[in-house]
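In the form predicted on its own, a lone chain appears below as structure tokens.
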Amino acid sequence: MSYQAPLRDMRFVLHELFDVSAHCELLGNGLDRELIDGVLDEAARYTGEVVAPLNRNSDEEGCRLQDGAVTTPQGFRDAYRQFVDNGWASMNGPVEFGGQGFPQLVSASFHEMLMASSLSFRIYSGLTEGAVLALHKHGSEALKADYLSKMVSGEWTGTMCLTEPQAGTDLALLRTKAEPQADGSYKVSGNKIFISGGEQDLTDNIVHLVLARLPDAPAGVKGISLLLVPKFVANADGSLAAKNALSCGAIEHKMGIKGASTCVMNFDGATGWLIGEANQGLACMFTMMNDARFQVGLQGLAIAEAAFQGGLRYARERLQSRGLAGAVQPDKAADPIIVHPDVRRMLLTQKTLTEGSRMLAAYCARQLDLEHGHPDAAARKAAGKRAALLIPIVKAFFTDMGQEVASLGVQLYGGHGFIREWGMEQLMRDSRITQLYEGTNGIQALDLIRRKLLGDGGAELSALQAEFSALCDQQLDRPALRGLAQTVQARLGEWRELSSEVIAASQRDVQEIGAMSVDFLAYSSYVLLAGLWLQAAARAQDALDAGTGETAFYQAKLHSAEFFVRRVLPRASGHREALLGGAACLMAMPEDSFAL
């Protein structure tokens, strides 16, 4: 299959929607609209032409592990080079370790394409990023100059290493040991799974950020704490040491993502140096974490994306009867079944709930840029409650649309679909895990609900609430929009509504938070999503109005924000029924009568 980068879909969100050149000022980062469509122009080309190709072939060939060294599919490597000779490994560095400091709003296009190409290629260097924050954040001085510059240039890698055998989402239950020695370091002894390019052959170097416990800490997750510990020490001058005690035991034989190392890593007594305070683990890895939850949502949308375009220009190309009106194309054997309604509601459902996430992947993206480089520190607290509020929602509706986007490519193929050469089952394979890691769907709800909604009452879900109130509002008196106004306006008062039941049943009983979790998680997303396709919609009359050109982009916005309101958003109505189905029915019948 191959892939071309959504370039006007992107730029309209970007420019029409969210003003980056304003947003860039204000974050004085020095970027300008020509500069940035300069960068997205060379994004889509590299992508297009450098990583989507290797996508197929990584796939049926998968990694080999051999006396403890990885070897990557063919192409990977010199993909990899190009990847860090042409800067974009140092894209969101920060510039005094000799990173770009390109904003979150321009870069998660850049990784949407990237990840659209090939996400086995995108695992190697996407942790990276999150380790660098890290670092950065909670490092000593003497660590970030011995590892900070390599790691934002991407000449070495970083993992993240959490999860073990009896400890994934239970992070109390974790066992490795880092034991202290005399020269401030640490010998940490552990066993580590799941652990994404935990070894690898496009790099010299691979720093692993590893959660242990050091000796007399408290139970649970209070005594966890985090330390750097790398494939190869560094030396005071650059190079490399003697190879530290750790190795890669085994790579996992995986359902997707076959062309990433997905590693075993067996820590013996290996040399490591804390991250930030003791038993302060927990704190500093969730500064990586937030930012790879981000990154992992961009992988359900650039997964969906990819699915779309197949679907589509399958949907073209194939001649399989004719029009129930008639015979649309009477020169040929049979119509393509685009003139189908059914094939054209799949593809329309692709399309919005697609560029829906892409808008809300901006609005999110948005928020971590102002909670970091807002010259206002209110400003930056703001920003950072409404991130923390997003998070959980781009990360499980973004994963879940993606795992149903594929499935509808699959289906508009038809039987090819469930064929191998035609790429749209990969494309399904390989987006099934994005619901699992960095947290799975349960998790990111459970999180919405206990963390963010009750955390502060439903006060950051209020405002957010309000933000789109205020905007239908202001469509009210357009005609062309009032219809898509006031359907949205609804919605949000029912939300409203339904977030003050899930609060006040949630302080009832405790069990239905979780029974409540997920639906609401889904309701909560369709009707951000209709809020940002009204703001879609508002921008397209405006231009529409202005005669700017592009008449069909345009139309085309208003017709995806029509069938969004009209087909996708009732799905809204279930979730909420369900939700209000309360946590009885789940929790009343006896285990032992689940199997009689």
Second form
2 protein chains.
Amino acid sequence: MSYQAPLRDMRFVLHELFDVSAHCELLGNGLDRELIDGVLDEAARYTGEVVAPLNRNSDEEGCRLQDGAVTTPQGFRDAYRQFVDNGWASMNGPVEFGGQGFPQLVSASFHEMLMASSLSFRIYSGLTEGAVLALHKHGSEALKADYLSKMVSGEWTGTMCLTEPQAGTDLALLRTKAEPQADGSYKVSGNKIFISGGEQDLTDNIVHLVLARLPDAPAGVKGISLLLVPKFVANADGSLAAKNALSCGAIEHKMGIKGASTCVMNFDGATGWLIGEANQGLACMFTMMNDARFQVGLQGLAIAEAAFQGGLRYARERLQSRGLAGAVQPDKAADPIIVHPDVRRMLLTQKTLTEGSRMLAAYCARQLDLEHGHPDAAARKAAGKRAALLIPIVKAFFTDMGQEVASLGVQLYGGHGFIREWGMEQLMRDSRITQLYEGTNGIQALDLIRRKLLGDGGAELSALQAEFSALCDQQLDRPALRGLAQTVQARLGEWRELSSEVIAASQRDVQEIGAMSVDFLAYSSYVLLAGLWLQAAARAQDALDAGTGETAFYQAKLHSAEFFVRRVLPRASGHREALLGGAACLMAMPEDSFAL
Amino acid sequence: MSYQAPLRDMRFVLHELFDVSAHCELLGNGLDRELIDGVLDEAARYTGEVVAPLNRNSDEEGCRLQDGAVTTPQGFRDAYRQFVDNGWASMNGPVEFGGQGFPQLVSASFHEMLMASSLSFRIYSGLTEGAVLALHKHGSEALKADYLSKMVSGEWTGTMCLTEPQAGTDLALLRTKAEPQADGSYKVSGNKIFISGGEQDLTDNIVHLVLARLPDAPAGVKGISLLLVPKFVANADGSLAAKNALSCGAIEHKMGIKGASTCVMNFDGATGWLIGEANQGLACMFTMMNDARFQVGLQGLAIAEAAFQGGLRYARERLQSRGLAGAVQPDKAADPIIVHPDVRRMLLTQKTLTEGSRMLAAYCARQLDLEHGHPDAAARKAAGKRAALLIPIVKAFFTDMGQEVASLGVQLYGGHGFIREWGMEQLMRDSRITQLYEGTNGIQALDLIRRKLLGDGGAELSALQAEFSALCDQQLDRPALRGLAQTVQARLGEWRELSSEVIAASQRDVQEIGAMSVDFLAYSSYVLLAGLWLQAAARAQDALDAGTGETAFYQAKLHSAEFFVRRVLPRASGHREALLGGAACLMAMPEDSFAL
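Requested next: the structure of the form predicted together with a further copy of the same chain (the form predicted on its own having been shown above).
Everything in the complex follows now, all chains and molecules, and the chain you saw is the first one.
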């Protein structure tokens, strides 16, 4: 399927909504508008021309495992070489290890393009970036010297080995062991499943980050340590030692992302080294959790954009029936289906969810950047709190949204949507994993209430609501935006009340947390997007008021904002009412009665 | 994946809610409770033990086309032979052609079981039953004598050849030609796509029902005729002539139902005969439209049941983490995930949508039976109107619901939901077609407003609403049900108001029809299900009041009704608000601006 990066919308978000140049100046990274736009243009070319053409075949061909070696789909090796050679791998990496130190606000656009072009292809490098973060923050100088530069450059990839058959959400149940050796290394033994990129043919080495238990470690999550276990140990001279005692035992047969190898990894006394302190493995993993979840959120956004492009293309080309009010293009055998209100409803739902999420992704990326790079310590801390609040929303809402938008893509194609050659059903299959990995969306929703809302009594959420409310106030005086601003302001007020009720109910009955969580996350997401759509409308109105050569672009933003608030935002009402339905009706049913 | 027919719930619906014995007496078909229960027990055995075990492999193996011949997955031939030999094929067939004349109210339970066991396997026989209906009603005596008995018995299958590459929803664009011959036959030429079971290895002959144009036929849908075009023409002595001039040119690569062959069929001057009058093909097809759409609705229901069973099994077995209020099964390494409110929310959503839809399916099946078999002509007509109103709801809502419930099944399994061996992702892929074929769900929603609601100014819908409202009134005096009845009654009132607004808006602006349609169908569905859940609760309370040995079963019905009304019905509010958002925000965007 063809893919064209939505460069105009990305520039709107980066420059007009979030002033990325000022952001870069604050961070002191030397990037300016011209450079950023140039990078995005080149990123659009690479992803659209090199990566996207591989995606359909990668689904058909999948990965193959033979004699312990995994073959990735045709073209992945070449595309990966370009990814490394042209510096795409090192975009976010730490400068002192050869990285380019791009802020997330910029790199998120590239990563969205990459994921939209081929989610499978992106898996390999995405996991590496997570491993780099953990190693950079917690690894010893010796380990970093031996491994980090080649991981930053992409010459070697990294994996995250967490899950075991009996331990998914609940890492307390981990059994993999790490036995200390006289030389300070460890022998790691155990079986890990669902290891993305656990084995592949893209690189000469793979650096596994493995959660395991040391002997006599405390039970549960306080006894988990993080170890670096390379496929080939790096010698001091940079050469590689013999193969470590680890192997890929099987690759999974999956619904989608078939171009990404998902491996069963067996560690049979493999040599590894501790990253960070013993028994502090979970804390080390948490270092990269926000970034990893943000990246998965981007995957939902990326799939949504790809599905919208596909749906729109078909809706404009497919001639079938006449408009409800009569022929719109009487010279043709039939009208293009985009003339139909219900087709437009589907397309505008795709468009406004996608573009709305892109704004929220940028908002969140900016906070992640400020958390790590703001010159002021208090500002870093504040940004960290804001990012932490938003991460579960970005992960869960974007990925649910991506699945919905992909499904709308299938629906727009009618029967052809079900046929593999058209590419729409692949987007549905590929995106379905995003609701599951890096913590299921149910876990994200629990995190939002339990850690983020109850963690500070709702203070950070109140601050976010107040910020959005103040931005809303600024638009109430503008005749063209007043109606929109009033609707959004009313929802923001409702959201504040609902948040208080959620806190009160959680304190009354701990089961209410899990009973309300998914609906509260969804409710909050729709209101947040409405607030951002109002901001987009405001910037569009600014441009129209100032006189612009792009009237149609800005008018489309106004139309989109209107559509979102009138036709998508109402979903919040359903979530609110369902949430208020309470926990009792969930917990009353005896377990045995479910089967009656 | 294992499947156990939900016999207790089916008996609850058939006997306790809809008194199937009295229904059969009215229809005069000689069936009684004992016989019906015996048939369902045997159906459960056949589907659970013979068909369900084939389903996983059928997805992996798919169908193969070689030299024009299609090989179906391993085991399908044997299972199909049992299907024919044991009389399952002829269950609904007309008695004078060897059928058993079962009412839909009974056979719907068997068909649900069959679809839940293997949707792919059911495709072949489902299409045959549709073809039987059309041929029986409109075919000449000679055609019926030659073909009908063997189609009723299942010895031969039937297909419906409608779609062409340029003509899907819009049959006016059909190009297939039928040239009259001196002997009264026709030579049929053209290319058809998406022909389910167009070629297969289950039977010796396949009878294609083909839409085509006669020479000089009027343009558009008024120039379409229906023809019977057999793979092998039946000689007068029952033997088969040489292969007709038709062939399977390709089979589609699909997202799911891979065990069902979906064929490109080429007709190259194939011999055929007219069914019904020339140019009356669409009317002939409409004969079977209600039944075909009802069957597709059942597919959504069936997949939902299968996904619920899978989800429940896993939620009770999977040990992971502890309950929010502390360990529930402290002797185990962790609690089963069913202790979590959010897991229960997913399971109860699955359960109440599935069981609620099963009640509505039975309600609709009864109307279809009465339409064809009530002794009184006026009652037949009334039932026909009621069925026609409900069919688009059953088709669209059940299939959207099936997809949602299947996706919840995947979600309940966490990462394992994405792995093919567990079977949950197959249910999602298989069910996705049901939202597309037999008229996309968008087309169903248009049909609901345009033909069914506006067709009689809302009279039939008002009658349905009044019927549900009266049933609701009867429960208002019962303390245990009062709260539930009040909530449902309030929604019924809101539904009546909304229906009036929909009619008014449609008359104001024809675009409003398409702008409101999908939300109105969804809204109506949730309120209908709430009405039925109240009835289920009433029958459960009756049983509890009377004293029953099945207290847990009836208590579960009360819990389920409460859950549905508190936690699922609120979705109606979102649909109502979205619908009231109007058409203007859909139609305002210029077509070119969608891409901006």
